[in-house]
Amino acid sequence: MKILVINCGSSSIKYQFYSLGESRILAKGIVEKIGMKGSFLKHEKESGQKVLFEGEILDHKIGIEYILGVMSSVKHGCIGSLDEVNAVGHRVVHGGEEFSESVLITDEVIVALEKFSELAPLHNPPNLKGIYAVKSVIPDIPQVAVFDTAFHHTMPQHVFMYAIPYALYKKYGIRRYGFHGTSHKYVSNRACEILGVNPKEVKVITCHLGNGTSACAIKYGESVDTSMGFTPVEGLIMGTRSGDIDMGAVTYIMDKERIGTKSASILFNKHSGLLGITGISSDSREIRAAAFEKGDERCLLAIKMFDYRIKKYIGAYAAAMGGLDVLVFTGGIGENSDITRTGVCENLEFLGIEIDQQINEGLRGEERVISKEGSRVKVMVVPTNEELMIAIDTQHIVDNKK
């Protein structure tokens, strides 16, 4: 089955085109600056050859048309016609309590997803734009929604509930949902596959560290806790998101700065995190360069805060699960920053976490066990592959609906 996987942002569309039966990625790429000057499509063929197309891409519908046009073109394409696309899988961030697994997209599902836009206003609206665009351009093709929240539906109630009036949970669905579920599921399963162990028999902590960061406690193959909550702003420190903060501090800032809820949301989602601490950048590479090459004190502070918060969650999740067998790093930072991995694991020897620095140092984007031979906990780097999980789920849903 040939499946197009789409991940829409507010001004971008990432895509990968899979031939699952042959285990091939036929094409991949990204459309950027949708609705802005200088918009373009960067397309990569199966051979690795890359081509760049610049044009006026005013909306997501035109972006999808560009993608499908390149994929079916004589010179740069990988299919003879659009009839070869069997299904489209979409990353959808929030599925609320209604969707605990991937689902075939129908008009009724779209209505439900529109409702959840309030819960993830930065993510679900662009996800829906991709669904609308595909429905408009190739209306008869099956579409599947794969939710970031779905993997975390196994969390028990005492974990996902907040200590607020119960009536607010019943009325508005205010609870911890968790995100990055597709990534956490993939890397935990892949880690167990590499180690030759049964996921149902081990306790795993996965750390998805990128511009968005989250940790997940996975006990015997199921998510039992995760750091992101009602929205993706809770938990670990991120590129521009604050992570955990005292609600009293939030209301105090709003009062002193005389700002409303929309401005507060922008402040804690877009101007906080690493960017807020350093005042320089949300990019950890730039922050590390300023810290270690120029000695910038605020960048050094941001690195310590970032590592400490992850370390604290690892300790908490090991306690919650009653032990730990495998610790996995993934995401752009987790896969590529040996400094971060070292900082996070430092002084965690009491948990059985011991890194082999000869293996860890300089390791970039490669599947590898980085713990010492005698380490009680296996520490690993596993590059994430959310797109593959979306493709597999899409095939499963479409096959079962036939």
Contents of the next structure:
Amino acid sequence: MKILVINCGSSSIKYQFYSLGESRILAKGIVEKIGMKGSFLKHEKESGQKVLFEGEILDHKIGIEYILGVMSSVKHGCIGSLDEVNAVGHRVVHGGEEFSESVLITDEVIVALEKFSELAPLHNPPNLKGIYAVKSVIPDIPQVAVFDTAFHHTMPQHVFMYAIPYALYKKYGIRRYGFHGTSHKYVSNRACEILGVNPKEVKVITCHLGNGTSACAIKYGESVDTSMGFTPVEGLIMGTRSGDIDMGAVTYIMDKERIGTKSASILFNKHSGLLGITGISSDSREIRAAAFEKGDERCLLAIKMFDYRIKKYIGAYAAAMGGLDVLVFTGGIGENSDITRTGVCENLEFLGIEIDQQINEGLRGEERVISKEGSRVKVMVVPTNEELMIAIDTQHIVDNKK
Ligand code: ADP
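Form predicted together with ligand ADP structure, per the form predicted on its own context:
Complete assembly follows, chain above in first position.
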């Protein structure tokens, strides 16, 4: 089955085109700067050859038309006609309380997704644009929504509730939803596969450390807690998001700086985290360079804060699950930064976490067990692959529909 996986942002569309039976990625690419000056499509063929198309891409529909046009073109294409695309899988950020797993997109599902746009105003509207665009260009194709929130549906109520008036939960759905679910699910399953253990028999903590960061406690194959909450701003320190902060400090800052909710949201989502602390960058590579090559104090501090917060969550989740068997690092930082992995795991020997530095040092983007032979907890690096997970889920749903 050939499946197009789409991840729509407000001004971008990322895509990967899979032939799942053959385990091939036939093409991938990205449309950027939609609706702006200088929009373009960067397309990569299976051979690795890259082509760049510049043009006026005014909206997501034109973006999708561009992608499908290139995919089926004689010169750069990988299919004879659009009939060869069997299904489209979309990354959808928020599935609310309704969707505990991926679904075939129907008119009713679209109504529900429109409703959840209120909960994820930055993410769901562009995801919906992608769905509408595909619907108008290739109307009869089955489309599947794969939610970032779905994997966390198994969290028990005492974990997902906030201690605020219960009426607000009922009225507005204020609770922890969690995000990055597709990634946490993929890397935890993959880790178990590599180790040859049954996910239903182990306690796993996954740390997705990219621009967005989150940790997840996965007990016997189910997410039982995760660090992102009602929105992705809660939890670990991120590139530009603050993560956990005393809400008293939030209202105090709003009072003192005389800012409203919109500005406060921008402050804690876009100007905080690593960028806020260092004042230099949200990119961990630049921060590391400034810290270790120039001795920049704030960059050194940011690195310590970043690692410490993750360590704290690992301790908390080990306690929540009553133990730990596998610890997984993923995301741009988790996959590539040996220093972060070391900083996080330092002094966690009491939990049974012992990294083998000979393996860890310099390890980048590779599936590997990085703990010592006798380490009670297996520590692993597993590169995430959300697109593949979306393709697999899409195939599964479309197959079951037949
Ligand atoms: P996103 O959440 O946007 O998908 P990524 O998972 O690509 O982001 O992660 C981006 C982060 O990964 C950045 O902070 C970047 O510095 C970091 N990163 C990427 N490659 C490396 C590397 N080789 N060494 C250290 N950090 C890296």
